[in-house]
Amino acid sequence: MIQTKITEMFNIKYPILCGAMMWIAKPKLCAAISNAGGMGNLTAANFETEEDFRDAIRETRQLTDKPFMVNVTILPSVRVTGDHHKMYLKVCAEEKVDGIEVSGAPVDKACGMEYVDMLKKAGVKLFHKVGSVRHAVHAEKVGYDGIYAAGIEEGGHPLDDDVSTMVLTPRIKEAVSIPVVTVGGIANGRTLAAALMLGADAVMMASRFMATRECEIHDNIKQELVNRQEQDTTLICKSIHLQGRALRNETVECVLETEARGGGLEEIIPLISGEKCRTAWQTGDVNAAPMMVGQSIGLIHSIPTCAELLKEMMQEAVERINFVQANIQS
């Protein structure tokens, strides 16, 4: 076992958490995770009112009584709006939820001081997903308990910083006092092990859980996984100032076209709605939507049971460890 801040912050088995994914991560996978012994992930934006949301949050209690974390999203959209934000905030701090981690804009920022005060006081932790330094001495001087410094490996919105995994968590690392959670081309033991050396805290990964058997997506779209490799994704809507990492497809090679040819957010936007995702996800069409996900999927080869994954890399990486250290000679 590797203790860690975050394996004593939540009192977890491994230092692995799981990112939020749109339409997937919802209770039965969050709990699959918690109790394989990781840190499972809510996705708030999967919840469109107040008591679907908190619905999820009991629901998902129901499945496990271990920590979970839950996404809170403060990014441009067409669905989820800026009440929808402070919605969110306001059941997490009433249902206390262990953790929350935020992507986009700071909460401060975004909803208002006042809600950072809120989540502290019911005792949530609170974590900023980042991918530069600035951002992540700002999340520390507000008051966050976290960061997840975010490579441009990772899928979903890496920071158009474009700074690698390899180089952003010892910078973040060296700049802020608070735990630090590598995101970006993670998926097995060796890269845990990887991130630890960095000076990680815990790893967060999510194209990795995709193919999984507790992940309620259709099994093509799991295949899909396993067969592509890393190069096989690439970075869209970076015209829009909305950056994305997805798996290369017809519908991405036509955002692509697209921003080639100076087409604007009206044309875009219809191409990578939530809903095109939603029913990708459903029917297994892989070329039917932007499928957000990182790099790491060249390391993905198999799809087993969260349980599995998880005690795997975590053997996996204590033995990369042990070997590094049995070589050391004085």
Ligand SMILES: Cc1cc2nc3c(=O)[nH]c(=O)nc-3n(C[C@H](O)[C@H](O)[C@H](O)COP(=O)(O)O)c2cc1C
Contents of the next structure:
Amino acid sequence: MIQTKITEMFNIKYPILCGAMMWIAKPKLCAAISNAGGMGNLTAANFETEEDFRDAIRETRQLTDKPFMVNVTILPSVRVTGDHHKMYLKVCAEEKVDGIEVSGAPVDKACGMEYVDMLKKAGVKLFHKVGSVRHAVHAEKVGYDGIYAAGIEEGGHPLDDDVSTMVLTPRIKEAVSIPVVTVGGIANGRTLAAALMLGADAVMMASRFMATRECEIHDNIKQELVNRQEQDTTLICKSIHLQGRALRNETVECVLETEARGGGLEEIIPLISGEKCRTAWQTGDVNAAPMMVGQSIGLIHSIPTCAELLKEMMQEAVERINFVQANIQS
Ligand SMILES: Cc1cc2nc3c(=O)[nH]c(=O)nc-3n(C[C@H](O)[C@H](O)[C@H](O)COP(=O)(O)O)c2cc1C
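Please give the corresponding structure for the form predicted together with the ligand, as opposed to the form predicted on its own shown earlier.
Every chain and every other molecule in the complex is listed next, the one we just looked at coming first.
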């Protein structure tokens, strides 16, 4: 086993966390990952009302007595408003969740410093997902407890600084003294070992967890993740300043073509609507919506249980580290 500041902070077996996933990171998958020794993720925006969100936290707690993270995404959205963000943070404090992965704008700027204070008072560990040193430094300054360093390889919305994981983790390690979690390009034991060598205190991954038995998406999508390779993702929506990494498919080609000819928000928004994504995950139509995935897709070759995945990853990471150590010559 490998002990890090993160395994100690949350008292977890493996330094492997799950990231936010809209429509996907819900109680069942979240609890399966936490029960397997990592840390699952409950993505708040999956729940519309205060009651639904609180129920989801309580449902997860019935499925696991282990810690899990909650994601609060503070990005421009038609559906999820500033009032939602404040409500999610308030419920997290009241329910005393273990930790929060904030993405997009930091809590102090989006909701006010009183929300940071409220969460700290409740004992909630506050993490910010960033793509740059300057955002990491800001988070540490306002009292966050940790950083997710998300490189351009990641699925979802990597920062348009476009810095790779290989450079971002050590740069952020140099700049802050709070724990750092490497994000982007992580999917197996080799990449876990590499992140630890870069100085990470844990890794976070999302795409890899989609191709697990417990993930509640259609089997066609899981099989598509196994079939496709690292070159099959692309960046979309740069032109509307909401860069996202998605799997190349018919919808994504259409978004790229619309952007290339200068089509604006009114043309792009219907193509990327959340409702389309939700339906695609359920029906298994791999062309119907932009499917957010990372370059780590190239490393996904199987559909194991979460327990099998985490055990295998840890074993492989330890083997790699031991191999390197055994071959050091003075
Ligand atoms: C299907 C999917 C949905 C995602 N939804 C969100 C989201 O709602 N909020 C967020 O901050 N990040 C979201 N992400 C990004 C992940 O939390 C994570 O930062 C990223 O996927 C890590 O890279 P990886 O997928 O290569 O492991 C999403 C990623 C995926 C794959």
